[in-house]
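Take a look at this one chain, the form predicted alone, written out in C-alpha cells.
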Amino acid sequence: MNSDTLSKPALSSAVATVLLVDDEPVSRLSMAARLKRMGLRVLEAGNGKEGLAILRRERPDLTILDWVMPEMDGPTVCEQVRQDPDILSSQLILMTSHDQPEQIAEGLARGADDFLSKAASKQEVLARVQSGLRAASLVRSIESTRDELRAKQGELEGELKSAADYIQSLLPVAGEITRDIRMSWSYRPSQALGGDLFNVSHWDDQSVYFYILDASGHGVAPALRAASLSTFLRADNLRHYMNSSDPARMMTEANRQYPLTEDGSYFTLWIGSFDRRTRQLRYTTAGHGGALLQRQNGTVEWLTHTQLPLGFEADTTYEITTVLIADGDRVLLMSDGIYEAPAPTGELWGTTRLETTFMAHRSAPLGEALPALMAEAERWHGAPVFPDDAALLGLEFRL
C-alpha cells in the first residue's frame, strides 16, 4: 500500500484544501502529487506574492510555504498573513532545506505554525499535514462559535434596545401638567436594562397623582414588570379598584397585585397625590428612598416613611402624610441610582450632597435645574453612565 495513502485526513465531509507556493515547478508538482494522493484539494502558486493573492481569495485549510522564493519570499508571507485579520488566523507551514534552529526560531517568530523539510520522508509529510488540518478546523470552528455568539449577542442587544425604546416610551411628556403645576424630568439609564419608571397623571379636574417605582434588579424581566406596574397605575385601571386619588389606596392595591416573585424580586415605590383645592399634597411609600420638597422660601423636606418594599406582607398598612404645598414649592422625585453614583474611590454621591445641588439650582427653571442635577452626578461619577438607572422626576407648583 501507497504510505501516502495510510490515512486521509478525515477532517469533515468537505474536502481540505491546501495552498503549495513554490518556485521551483518540479518541486511543487511532486508536492502537489503526494498531497491530491492524500485526498486533498491543491491550489498552486509559483511565488510569495502570488500565493499571499490566492491566500486572500481562496481561503485554504492550510498553506505550505517555501522559504525561498522571488517576489516574496514565506516568512515574509507569513509577517503578511498575521498582520492581516482577515486571514490571520491562516495554518501556514515553511518549507526549508536549512532547518537549523536559528532558522526555525525565525520563521516562528515571523508567523509559521510549523516546519517542514523538503528532504522530509513521505510519512512525515503526511503526519505534518495532518497536523496543520486538525490546527485549521479546530480554529475555524472556533471561529464558527465566536461568530455565532457575536450573532446572538447583536440580536439581544437589538431586542434590549426595543425594550428600552419601549421601557422610555411610557414616560410622561413634559411641559404643563395643569395651569398651576409644571413638570419635567431628567432620566440616564445604565448600561444593563433597568426597572426604573415614573409618570404623573390626572385622577380629575382637581386632583393629579404622581409616582416613581423601581423594580429590584436589572434586564428583561424586571424592565417588564415595571412597564405592568406602571401600566397598573394609570387612572383608567385604578379606578376599577377605588373611587378617588387615595395614595394609600393605590400602594394596598399595588402590594396585592404585585408580590414577591420566587426568585425573590420586588418594587419600591413613592405615590403623592395633589388636590388643587386644597393645595395639599398626600403621599406615601413602599421601601423608597422618598422625594425632597423645595420651599419657595429656601428649606427642604425629605417626604419619605420607612416601609416595607411592595409584595412582603400582604396585609401591609401604608402610612399617609400630609403636607401643604405653597406656590414656588417644588416636590423631587428621585431614583436611588443617582444618589448612589459612585465616585472612583467608591464613595456614594449620597443624598445630601444631592439636596445642596438642588438647592443651588433653585432659582433656575426645572427644566435647566435637573439636567443640572444629573450633569453634577455625572462628575462625580466620572462617566456618563452610572451602575443603575438614574431618574428625577420634578414638579413646581405655582398657586
The other form holds:
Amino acid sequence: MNSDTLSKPALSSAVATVLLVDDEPVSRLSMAARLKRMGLRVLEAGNGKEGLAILRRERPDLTILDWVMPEMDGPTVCEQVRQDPDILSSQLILMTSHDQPEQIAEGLARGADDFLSKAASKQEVLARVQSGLRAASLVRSIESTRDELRAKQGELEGELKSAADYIQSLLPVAGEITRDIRMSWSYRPSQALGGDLFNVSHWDDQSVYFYILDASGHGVAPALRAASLSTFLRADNLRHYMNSSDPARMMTEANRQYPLTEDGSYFTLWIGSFDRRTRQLRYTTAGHGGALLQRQNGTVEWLTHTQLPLGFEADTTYEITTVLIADGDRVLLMSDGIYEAPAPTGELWGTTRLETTFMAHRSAPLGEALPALMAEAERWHGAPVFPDDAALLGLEFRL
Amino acid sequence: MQIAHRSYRTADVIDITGQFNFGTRKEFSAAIEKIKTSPHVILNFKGVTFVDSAAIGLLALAAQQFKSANRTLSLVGAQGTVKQVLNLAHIEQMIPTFASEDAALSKAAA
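Condition change, the form predicted alone to the form predicted together with its partner chain:
Entire complex below, previous chain first.
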C-alpha cells in the first residue's frame, strides 16, 4: 500500500502534521477523518516500515501508531525511532484495542510517549492529540534553542581560536638570540587562551632583556591583560619611558601602568637584562618566584627575591640583583603552573623535583630539556593539561 | 569554601574554611561587603586548605580598600602551604598577620 498521500497539501506550514500508521484501512480512514476535522494535516501509512520511512522524510509533529501491523509493528517502530539521533525526539502515540496495564507499560517502555485505545471517545482522542502536539512544540522549541546555542558556541570558539593565535604570535621564535645566547621555550596553556607570556628582546647591540609574566586567573580577560602587558614590554614602547634596559625601571613603570583591577586581577613579573660586555645579568621580580640559574657544573641558584606582585602598591621600589654569567650557564624562567602541577593525590610536583629533572637533562640541548621537563610534570600530574598555565623559557649562554 | 561571620570583642571575624580560589571569590567579596562599616575585620585562615592567585588578588584588593577607608584588616591562623603562598606574595606587607585573634586585637588597640 502506498498511502503517504498528503491530505491537504496546500495547508500552511503552521498547521500541525500528524502521521497515522495503521494497516486497517477502515480504522485508519476513520481516525484520519477525525484528525482532519481537528484542522490537522494528515499523512498516512499502512505498516510500520512505511511509517518509519515517512517519519524520517516528513518529520511530522506527532505520529500515531497501531500496535499490531505487518512488516513492523508499532512498538518496534518506537524502538527504531528512539535509536535514531535524527528523529529520536519525535512524539509517538501507540494505539491498540487491548489497553491492558501490562501492554501500556510495555509500549511506554519500548519508546512510546502516550497510549490511545482504539475505543477512545472523540474527546479523549482530541485531548491526547493536543497533549502530544504541545509536547512536540516544546521539544522543537528546545531543539531550536539548542541549535542556536551550538551555532553561537561555534562562533565563540572561532573567536577564541583567533585570539589564541594572536597570543601565540606574541611569543618569541626559538633559536639563536645573539651569537652567544640560544633560547628555547615550551608552553602549555590550561585553556584555549593562556595568561602566561614571555619574551626575549634586544635593547641594543650589547644587551638583551627577557621576562616572564603570569596573569592571575584564567580565561579571556587575563589573556588580554597579559597581551597588553607584553606589548607594553616591547623595547620600542619602553624607550618612551626610559633610556636604559634597567629591569627595575621597567618594573616600576609596569607597576604604575598595571594596578590591581577592581576584581583583584594582577600580574607577577620577572625581568632580567643581560649585558654582553660585562656578562652581568641584572634582574628584578614582582612576586614571581619562577626563575633559576643553572651553572655549567649543574648547581642551581634561584633568581628571585621577595617583592609584592605588580600593582599591589603604587610606590613599590624594586630591587636589582646582579649575577655574573659564565660560559655554559642556563637561565630558566617558568610560571608556577609547572612546579605546582598536582599529582592525583594532590601533592605538588615542586621545585626540588623540577631541579632534579632539569639536572638530569643538563647535557641535552635546551630544545630537548624543556619538553622533557614538561613531560615529567605531565607524568606527575597524570594528564596533559595542567590546572594552571605552564610556561618554560630557557636561555643558554655561550660566552 | 565556607565562610562564617562572628563578632569577637571589638572586631568582626570572618572564618574561612576549605579552598579559597578563583571559584569561590564571590563568596569572599560578599562576606567583606556585608560588614563594610566594621572598623576592624579579622580574617581567620585556620581552616583554609588552599589559596590561588585569584585569592591573593582579592586579599590585596581588600587591603587597599581598608587602607583607603581607614579601617583595619588583620589575618590570623594561616598554616602550612597556605602560609607559604601568602608569604611568597608578601601579603603581610599589606595585611598585618598575627598568630591569634587576641594578638590582632591587642595590636589594633595599641
